[in-house]
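To begin, one chain is listed below as C-alpha cells, in the form predicted on its own.
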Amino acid sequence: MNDYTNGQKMKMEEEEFNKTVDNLDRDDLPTANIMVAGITGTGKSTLLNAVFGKELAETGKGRPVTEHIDEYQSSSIPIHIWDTVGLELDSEKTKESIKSIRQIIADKATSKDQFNCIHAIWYCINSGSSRYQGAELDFIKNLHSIGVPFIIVLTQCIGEEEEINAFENKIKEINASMGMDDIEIVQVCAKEFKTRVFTIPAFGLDTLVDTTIKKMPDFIKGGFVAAQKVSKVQKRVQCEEIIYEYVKEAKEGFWDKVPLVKLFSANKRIKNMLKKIGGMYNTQVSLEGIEKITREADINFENAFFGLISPIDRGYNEKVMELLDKKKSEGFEVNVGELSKSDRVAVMIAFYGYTFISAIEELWEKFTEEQLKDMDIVCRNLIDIINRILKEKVGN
C-alpha cells in the first residue's frame, strides 16, 4: 500500500491535470493566406498596411516568389500575404504572368494541406476607374473559377458617392451576367484623405474584414482575426469563443470537481486562457509575462473571493454572475451557459477572461504597434489596468 502525504497527492494530481490542459493549448493560431491582386496603382500596399499594420507591405520588403508575385509575412502576426506586382493587363508579358498567378492559386487550392491554401482573394480596383472589361474581367473570372472566397475591393473611394455606387452596380451587373453574382464588393478608403476644404476619414476596412471572415473556412478565422487591426468586434467574438472553450472544459472536467486541485485547475487554465486572449489583440504575452501579471495584479488564486476554497457560501457566485451580466451592456454576448455554485472554477475563469479582455482592449487602443512588442510595457500596464478594473468591480 502506498502512503502519500497530502502534498505528494496534490503534486501528482497537479501533474496529471497539467498534461490534460497542455493538450488543450498545444496548437498555435493558424496562419491565414490572403492573395491581393490588382493592376498597378490600385493602392494594394496602402490597403494591406491599414488592415494588418503599417510595416507589413513596406516597399521593397516583400520576398519575390515569382516575377509577378511578392509574399509578405510577419513574425508577430499570423498572416501570409501574396501580392501581385507590376500587373498591367494590356501588356502581353503580363498576360503570361496571369497564367502563372492562376496556376499558383489553383495548385494551392487542390493541396491536401488546407492550411497551405489561399483562404481568400482580394481583387483591388480603383474606384475612379469606369473600366471593368477585357483582360481584367477575364483575369477575375479565371481567379473566381478556382473556388477561393473572392472579394472585389473598390479602393481610394474619395470621389462622388453616386459615381462610385454607379460603378459598383455596373460591376455587379456584369458579374451576374457571367455567373459571378456571389462576388461581394466592398468600398474602401484605406487612409484619411485631406484637401484644403474637407477631410475624408478612412472607412470600409472593418466591412472588408467582416466580409472576409464570413467567407473564410472556420478553422482559419482565428489567425485572420488576430492579424487584422481594424475590427475590435471580431476580436471580441473570437475571445469569447476562447472563454467558452475553457468554461466548458472546467464544467466538464473531472479535476474541477476535486476540491484539493481546484486551485491548481483555476491557476493553470486561467493563465493559458489569458495568453490566448492576448494573442487575439496582437499582444503576444509569454507565460512568464502572464505569471508576472497574475502575481502582481489582484488575481489572487489563493483566496479569490474565497470562492474556490471555502465550503461556506460567501455570495461569490452571485456577485461574479452579476458582473458578467454587466458585460452584455458593453456589447459582449456572454453566453457561457448555466453556471451553478458547484461550477466555481468555471465561474472564475469566465470572470477573469472578460476582465482581461477589457484590459487588453484598453492597452491595444492606447499603445502603438511597437509599444505592444515591449513585454515590460505590456505587463506593467496590464497590471495597472487589471488592478483598477478589479478594484472598481469588487471594491464596492
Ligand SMILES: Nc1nc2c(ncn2[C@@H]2O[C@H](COP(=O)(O)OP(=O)(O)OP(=O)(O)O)[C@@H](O)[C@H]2O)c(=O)[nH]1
The other form holds:
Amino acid sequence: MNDYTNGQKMKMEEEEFNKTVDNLDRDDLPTANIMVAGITGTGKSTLLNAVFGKELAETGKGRPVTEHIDEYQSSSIPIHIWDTVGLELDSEKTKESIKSIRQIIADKATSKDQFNCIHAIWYCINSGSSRYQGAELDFIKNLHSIGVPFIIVLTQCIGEEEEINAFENKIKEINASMGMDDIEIVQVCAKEFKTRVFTIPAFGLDTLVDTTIKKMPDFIKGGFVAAQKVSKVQKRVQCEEIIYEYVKEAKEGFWDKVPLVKLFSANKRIKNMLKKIGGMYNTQVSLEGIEKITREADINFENAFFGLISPIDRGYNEKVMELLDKKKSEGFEVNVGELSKSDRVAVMIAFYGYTFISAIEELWEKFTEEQLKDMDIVCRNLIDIINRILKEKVGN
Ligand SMILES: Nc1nc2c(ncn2[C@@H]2O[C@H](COP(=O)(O)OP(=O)(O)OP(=O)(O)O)[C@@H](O)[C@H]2O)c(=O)[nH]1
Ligand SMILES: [Mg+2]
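Since we've got the form predicted on its own here, give me the form predicted together with this ligand too.
Below: every chain and molecule of the assembly, starting with the one above.
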C-alpha cells in the first residue's frame, strides 16, 4: 500500500471514529411536552409538584397564552408543562380558554416536528365527584379527538375504594360507548392526606408515569423519565439503554479500533456515559466532577481498553448477562465465555455503568434533593460509595 492510500484509509477511519463518537455523545435529552387539564381544584398543580418536584418555574409570561394556562419549564429538567388554571366548565369565560387550550394542542399536533407536539394529556377529575357528563364530557371528547395520548387521572383518591372503582368503571363505559376506549384511567393520591385519626399515603404516581411512558413515542421517553421523580425503576430502564449503547459499540469492536493517540478521548466517552446516567437521576455531575470521581475511585478505564481485568465471576456478571440476555432478541450477543478483547471491554463498560447506577441510587436514599444540588457533596459521596461497591464486588 502506498503512502497516499494509507493516508486516505487513516482519514476514513478517523472520520468513522468521529461519527461513532458523535452519536454516542448525543447527550442532550429531548424535552417532553405534557398538558395537564381539568376543572379547578381537582389537584393539577399538586400532581405536577409530586411528579416533577418544585423546580418547575413559570414561563411564558407576556406570551399570548390565555390567562387560564400556565406554562412551566426548568433549566435543569427536560420537561415543558401546560397547566390549565381555574377552569370552570359552565362559565362563558372558560369557553374561551377551552378554545385556546384546544388550539395550543392542535397547532402542536399538526406541527411536523415530533419534538414540538404535546406528548401526553393528563386530564384530572376529582375521584369524589362521581360526575362524568355534560360540559366536561364534551371538553374531553373535543380534546381526545385531536389524537394526543390521553390519560384520565382520578385525583385525591382518599375515599371508599369501591366507590372510586365504580366511578372508574362508569367512565370506562361511557368512553367505550363514544369510541374513546384508548383512554387509560389512573387513580392517584398525589400528596399524603392527613386527618386527625389516620394518614393516607401518596400512591399511584408510579403507575401514572408507567402508563404515560407506554403511550409516549420512544424518542421522548428518555427526557420524560429523567424529569419525573417518582419512578426509580423507569430511570434504571433508561440507564440500561444508555449502557447498552456503549456496550454495543464495544462488542462491535469500536474500542479495539481506537488509535493509541485517541485513547484519552475514548476514555472521555465512558465518562460521558457516566454523566448521562447522572442526568437520568437528576444528578447533574459535570465532566470535571466525573473526572474527579474516576480519579479518586478505583475505576481504571485503562483496564477497559486493554482488557487487562475482567469482572467476570465477580458478582456483576449476572447483572450484565441479564442486560445482554434482554437484548438477545434484538440480534445482539456478547459471549463472556469467549475472552476476546471486545467482549471483555463490553462487560467492563456494563460493569462500571451498573456500579454507577447503584451508587447514585444509594446517594438518593441518603440525601435530600437540596443537598444533592451541592456538587461537592455529590462527588465526595459518590467516590466513597463507588469505592465501597468496587471493594465488595471486585474484592481487592
Ligand atoms: N392531601 C392532598 N391534597 C390534595 C391533593 N390534590 C389536591 N389537593 C388539595 O386540593 C386543593 C386544590 O389542589 P390544586 O392542586 O391547587 O388544584 P388545581 O387543579 O391546580 O386547581 P386550579 O389551579 O385552581 O385549577 C389544594 O388545597 C391541595 O392541597 C392530594 O393528592 N392530596
Ligand atoms: Mg393549579
